[in-house]
Every structure is written in structure tokens, then in C-alpha cells.
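As C-alpha cells, one chain now follows by itself in the form predicted alone.
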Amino acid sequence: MPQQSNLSTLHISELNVWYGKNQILKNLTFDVLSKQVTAFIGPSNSGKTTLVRCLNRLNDLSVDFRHTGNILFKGKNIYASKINASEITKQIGMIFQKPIPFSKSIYDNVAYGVRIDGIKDTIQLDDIVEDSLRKAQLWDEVCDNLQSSPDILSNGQQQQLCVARALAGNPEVLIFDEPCEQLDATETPKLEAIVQSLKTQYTLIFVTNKRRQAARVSDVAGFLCCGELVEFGQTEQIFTNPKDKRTEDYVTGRLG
């Protein structure tokens, strides 16, 4: 069994994956580590969200999925069968391109997993819907209005009520798959800072099209290309000084 740094939350060994005959991912080998934020960028169609997926265990979800090698999560491959797939996408949560809130007002969006996981008692659901709001930046502008719909929320303010919902679960792990594709010029800024203020307290993906945005909330950057991670390191090593001239031709716009 591969050895997993005491430094990381998960660690990535040898990947494959495959969609029936369809080679997506050839032998990915990383480590996200912890209270950091890993941001994955490359072209369309280079396997980023087919990565994340596997991560959380999304991918069982596809009936020809197959994959070889490893993914250890403080230390347990999630991938064994006492592994509780469930447990996995409870601890490493996501947050998708497009917002989808449920047919459900607001408050109780916020507290439908915790409450699926037995927490009745009202003053700790209250508070647990707040601290998530405030985590997401949203607790001042819906305080008033808990009880209404998510439909009164602007596009961006319906992401961060997705965040807030994927945090009241506590995970240990949040990935963003995109998560500013749908958001306009001004929204795209606030998510981009709660992504920075959740990484003190939550071990951070985050999949972007967008090299500057990559350059600006991550820690830690992957390039990925044709299903190969060509060169992982710290962010400003990737944009700066990358090792491999297929890295340097995507940061400079030249490829992708």
C-alpha cells in the first residue's frame, strides 16, 4: 500500500480511469495537502472534472466506470469495499458549475443533510444554518428572508447557499468543479474570497478554465492535458518558471 505524507489529506497514486474503453486519466501521482488550496487548470476535455469525481467517489455513478491505482484519504483508500461511499461524498463535499438549489426555502437547504443525519434540535440546526451562511458570506443579506425561496437570490448568492449547504455536512474537503463558470464579472470576485477565507479550516480543490483565477486562489496548481498531469508544484512555480514547455505554452495562452 502506497504511503500517504502526514502533510496531506489525500494522496493520489498511479490513476487510471476509464469510461467503458475510453482511457480519460493515465497515472496521475499527487498530494493535496491540508488547509491549502490545490487548483487543477488545462483544456477542455483533459480529464479535470473526471478527476475530481473520482476524489469523492462521484464517478461510481457512471456504470462504465473502472479505474486502477489509488486514492487514500487520511491514510484509508476510499475505494475499498468496507469504504462507505456515502461517508466519502459527506467528508469531501463539492460544489458544481451551476448552482442547484433545492425546491426548499432557504434555511431549510442549509440544514437538509444535517437533518438526514439525525440533528432535530432546533437551536443547533439554527445555528449551524448561520455559522454555514456566514462561512459562505451570505448570513447578512438572506437573514431576514430564511424562510423564503433561493428563486429571490441572484445567481452568485445561489452558489454561496450551495457552499453554505456543502459546509453544514462539516466536511473535511471541499472541491470547486468550476464553480464561476455560471457567475458573472462582479460575482466571480466574491466566491474567489471565500475560497481564500474557507482554506484555514477546510483542505481546498479548485477545477478552473481560467489560468488568472488558477494564479489567484490556489496554493499549489496541476496541469492537466490529455489526461496526463504534466507538472504539479507550488502556483507561482507553475505561472512563473514551469518546468514543461506544454505548461508554459497553456500559462501563456498559447495552447488551450
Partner chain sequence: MQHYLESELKELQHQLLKMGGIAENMLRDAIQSVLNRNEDLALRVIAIDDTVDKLENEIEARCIQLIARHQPVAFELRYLTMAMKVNRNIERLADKCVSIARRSLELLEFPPMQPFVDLPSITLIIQEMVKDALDALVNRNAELARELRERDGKVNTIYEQMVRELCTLLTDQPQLIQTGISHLLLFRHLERVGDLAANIGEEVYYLVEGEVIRHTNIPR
Second form
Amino acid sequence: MPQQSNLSTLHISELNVWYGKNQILKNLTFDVLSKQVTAFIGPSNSGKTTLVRCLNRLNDLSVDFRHTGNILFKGKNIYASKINASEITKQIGMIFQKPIPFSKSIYDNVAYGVRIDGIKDTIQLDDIVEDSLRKAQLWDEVCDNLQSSPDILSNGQQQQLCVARALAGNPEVLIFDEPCEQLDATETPKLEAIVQSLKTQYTLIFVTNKRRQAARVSDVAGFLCCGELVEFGQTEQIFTNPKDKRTEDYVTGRLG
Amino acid sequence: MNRSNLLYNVIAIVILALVLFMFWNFAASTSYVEGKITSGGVVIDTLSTIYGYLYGMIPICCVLILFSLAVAFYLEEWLSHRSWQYRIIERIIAIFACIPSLVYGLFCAYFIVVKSQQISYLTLTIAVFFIVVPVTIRTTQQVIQKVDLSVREAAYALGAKRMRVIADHVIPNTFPMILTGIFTTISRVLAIAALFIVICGWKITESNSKHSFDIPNNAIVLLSSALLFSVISCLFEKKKSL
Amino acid sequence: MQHYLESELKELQHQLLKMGGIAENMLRDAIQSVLNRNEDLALRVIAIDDTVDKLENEIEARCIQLIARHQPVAFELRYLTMAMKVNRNIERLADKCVSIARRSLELLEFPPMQPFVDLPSITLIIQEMVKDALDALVNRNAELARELRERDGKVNTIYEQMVRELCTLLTDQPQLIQTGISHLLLFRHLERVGDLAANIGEEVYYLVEGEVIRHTNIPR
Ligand SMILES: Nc1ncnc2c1ncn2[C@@H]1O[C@H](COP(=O)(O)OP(=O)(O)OP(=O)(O)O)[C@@H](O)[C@H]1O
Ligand SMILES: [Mg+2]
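Having seen the form predicted alone, I'd like the form predicted together with its partner chain now, please.
Then the entire complex follows, led off by the chain already shown.
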């Protein structure tokens, strides 16, 4: 049973998003509670990626991105003009669909975010790198060749490396955007286990188009369809007793 | 979308035509001395003076290359790809870059040697500008565009700022390819210089029978160094793909 | 995610056994209250039932949640379906205990009847059966689970014998009809406890062997 906590880390209200003339997200309102896994499921092109990219202001990179509505992170509007986008992206880490290791050594990959903060002290860096790799359950596998290139790692391990890299920057929220898309059947449970273990310390948002995965890993789930948040609630409720016909069709596999 | 692209192409072609027209006028209006090539009124009758000019072009060439790199980075990293400024500049450069450098070479040889018979750094710079800048900008742009968007996004997601992303990811990832572009450009310039010398030498020999026509030797030196540079550029390309 | 589900299943089993333990205690107390004509014990049994009902709901919700979330297959699927049925059976067992306690309170209003010789033995057997059913679940012991059905057959025989005894008694002394009916109901409840224990055994057998033995050549 997930513990109901009143602490809402992200509060999204009446969020509308357009790319050019296309409205991608329509009037979303929900809360992301802290120390829980919030999953977003939905068919392809339903706007899941767009939604999570709004939350860490990565959409600022897209040219004709436009939005209305509020996104409050710990009570502060992240799109407020006095707030720097990179401050937000630092606190809301992201793991992408494809593992994207930088072409640097494993150590430098993990230390990347920390070095941006200007921490140069080797002892401190070593500590952070080890700690992050342990949290991503990769330390035992790479502790002997921290200086080698991430190319030696498998796809799943590279994704774990990306998790470690995101963790090193000490974010509060961690967004996973279909992180298992390119992993094979044995690597997926491992990543899911990592997500479970991170739940105690971080607020997690998990986007997936595999409904079973969402059912396994999440505490709270939202079903997005064509840019609308059709249903948002406790995962058991979504998967055992969905209120909306479309959710029912989706979770039973009749839709998308 | 298609119609606006067409519009930008048309505008670019008009600008190109204007530039060529001005170049033509400029070259045609310079002084004309029968049978001699002059440099600011001083008659050039030996090839070594021309070599002097060509060597003098080396620093200018470097500056132009740096300038093109800067322009390419500015276009790709700072200017919004949807803005009309970006689109028009991008179109113009694309069209200029498509024109074979031989055309520029022949143009400048024709105007300087055959038509005006006057040589100056300004005319040479203009010629080299057209040979170097569009191609370098174009190749650099393409290389920068090849940098995976996902890598940039991953860096941004870790809180990196734009300069940091460029320094950490764009430049290291594109450096070998940019070098390739630079070396290819240099080799083009050298080839054009060889052509230039052949034409000048032929002209000088024609007007002054005291000189024997030994230009091909020098031209071959230039041509072979052009070849050398293209080979070097290929090496870099290989290094990138490895 | 196997690992994660495994720990969830462990926790589920823990809850099931907790509930089973409560039911076992209830059965013991109910039987003692009958044998010793003890009112307090009977009242205690009736009071505890609420806890069991709550536990049942909790376990059921948990099972449904686990099935919805993990969509288990193979052993895990068998485990969860078994858990749901065992859960239901334990709850009914607890209900039977309450019924026994009620009969025990009823009987207190009448003077004691002559003791039934078989009553102590049937209560012993059913208590043993409930204990063994839970043991079989803990140890995944298919043999023990299957054997419960045979013991249930024995319970049924004793029950029929007791009913016959009660019949003869009542033909002789028709004035005892009221307490006689209470006794009849009591025996029926005791016999049902044996059935429920055997049901649990069948579910455990299915869990371990993956084979349904319900309704197959029931020993009578
Ligand atoms: N940068 C962009 N510019 C314009 N349109 C975009 C952009 N990014 C996404 N879109 C459009 O927004 C819609 C939603 O896309 P999005 O990537 O959010 O879907 P998704 O739910 O993540 O799908 P998937 O499961 O395939 O990842 C799509 O129709 C897509 O074409
Ligand atoms: Mg997506």
C-alpha cells in the first residue's frame, strides 16, 4: 500500500501546451506527490514526453513551444521570469528513452553535473561518484574501470550510468521517459528495481507505454490520451477499477 | 512551408545576382594597362610579385576561416532556426557553397588578369572570401547539426548552460569534422591559386617574350600541396568515424 | 521485478498466517467454552471475529492489487489465487468458530446433557486438522495437504455417528428437544470446520503440485 503523503512536490494546474498551432496538452491539472512513483501511460503521440519535458523546462529548447497554466515546484512557479531554466533542470533530473552516455570516461560522465556546480575537490567528487553509482546499482560492475569509456557497458548498464549521472547532481525529482525502451527483457527488471529503491529518497516520474510496467512500478498513475489527462489516481484504482471507459480500454489492451 | 522555402530561395538568388553584378562592376572599373598586370599602378612583370601576393593571402585566408566558423556557430547555436534571418542567411550560403570553386577562380582570373590586369589585396580577398566562407560555413553547419540533439538535451538536463554544452559536447564532437572542412577548403584555395598562376604566367609570357613559360612547375607545386591537404582532410574524416 | 513480487508474496503469507493463527485460537477457545461451559471464552471468540473480517478484506485487496500490478504467471499466479481462496476459507472458519461460541452460550441456558463420547475426539481431530492445514501452507507440504481430505472423511463419519446418538437420545427423552437441536447445530459446525480445513489443504495442494484435487474421488 502506498503511503498517502500530503507533500506535493509539483503542482500542475490548467496546463496547456502548443507546438506552433498544434495543441499537444489540454488543460492538465494534477499533483506529483513527493517520494512516490507517478507514472504516465498512454498511446504513442499522446503527449507524455511533451508533458515531462515541460516539468524540467527542457521544452524551452523547442522553437515554437508555447504554454499556459502554472507549474509549481515546491510552491514556486518554474516558468517565472526571474527563475533560471538551468536551475530547474538541475533539480529535476531526466533519464531519456535512449541511454545517452557522453563520450567521456565513466567517472567523468557521473561527475559531469557536479563539476558544473564548480565542485573540483577530488575526494568529494570520488565520494559523490561512488555514491551515485551505488544508488544506480552499477558500482560493483564498474568500480575497477571508472576511467574507461562507457562504450564497454551494455545498453542497460549505460542507462544505469545515466541514472547515476542524474543522481550525482542531487536532484529532487527524477523523470524517466520510457527508460526501458531500448533495454532487453533481463535489463528491464533491474531498472525497475532501481526505481523502487530510489523511491525512498526521490520523487519519481515514470513515463512508459507499457501498461504492465506502470502497474508494477508506480504508486500513482495518470492516463494520457490525445493530450488529455483522462484519469489520474492511485495505481490500483486505475488498474482494477478505472473510472473512464477509455482508461478501461487502454489498461485492458483494447485501445492503443 | 514549401512555399516559404521557395521564397527564401528566390530572395537568395536575387542577392547572389546583385553581388555578382557589383563584383563585375568593381572589377571592370579598375584601371586597364595594355599587356601589363599592375599593382596599384606599379607594373608587375614577374611572377614573384604575384607569389608575394599569394603568400600575403595566407593570414587573410586564416582570418576568413575563423570568421566562417564563428558565423556557423552563431547560426546554429544562437539564431533560432525558425527566424527569417536564419533562413535567408542559410539559403544564401547554401547557394554560394553550391557553386564550384573553379567558377570563382575563373571569374577572378578573368577579371584581374584578362580584363583589368591589376592586382590588389582587396580583389584577391574578395575572391578568396567567396571561395572560403560559404563552403566552410556550410560544412561546419552540417557538422554541428549532426551533433545528436539528445546529447545536448542530456547535458541541458544536468543543468549545463549553452556555452558549457558547446564547449563540452559540440566542439569535441565536431572538431575532427571541422578540421576536415578546413583542410578541404585550404586545398581548394591552393588549387585555385595554381589555376591563377597558370593564367597569369600565360598572360605575362604572352606580353613579355623575355620570360620563358615555366609556370607549370610552380602550379604543380601548388596543385600537389592541394592534393596533400585533401588527403590530410580525408585522414581526419577517417579518425572521426573510427 | 520477480524479486519485488517475491517479497510482497512473503508479506502476504505472513498476513495469511497471522489470520490463520487467530482463527486457530478462536477455534480452541470456542471448543473449550463448549466443553467447560465457559461463557467468557465464548464472548471473547465472538468479539475477535471483527479483526478477522478486517484482515480478510485487507488480504483480498492486497491480492487483487498484486494481480493487477504484476499480472503474475506460474507459481506466483497459483500462489495468489490460492491465497484468495485460503483467505476466504479461514474467514469462514472464523465464522464457524463464532457460531460454535453462540451455540455454547445457548447451551449454557440449559442444564448439561449427558456427555457425548465422541465430542472430545472430534474436537481434537478438527483442531489438529486446522493446525496441519496451516503447517502445510507454511512448508508447502503437498502430502500433508492431501491427507487432510482423508481426515475430513473421518470427521464426517464421527459426525454422522454423533447425530445418530443424538437421535436415539431424543427419541427416549423428547423433552430435551431444545438443547438437542442446539447440539445438532453444534455438531454440524464442528463438521464444517473439518471441511474448511480440508479445503485449505486442497488449495495448498494446488499451489505445490499445480493440480486440482477438489471434487475428485472424495473419501466419504
Ligand atoms: N518539438 C516538437 N515540435 C513540434 N511538435 C512536436 C514536438 N515534439 C512533439 N511534437 C508533437 O507532439 C505530439 C506528442 O508527442 P510526444 O512526444 O509528447 O508523444 P509521446 O506520448 O511521448 O509519444 P511516444 O510514446 O511515441 O514517445 C506528437 O504529435 C508530436 O508530433
Ligand atoms: Mg515519448
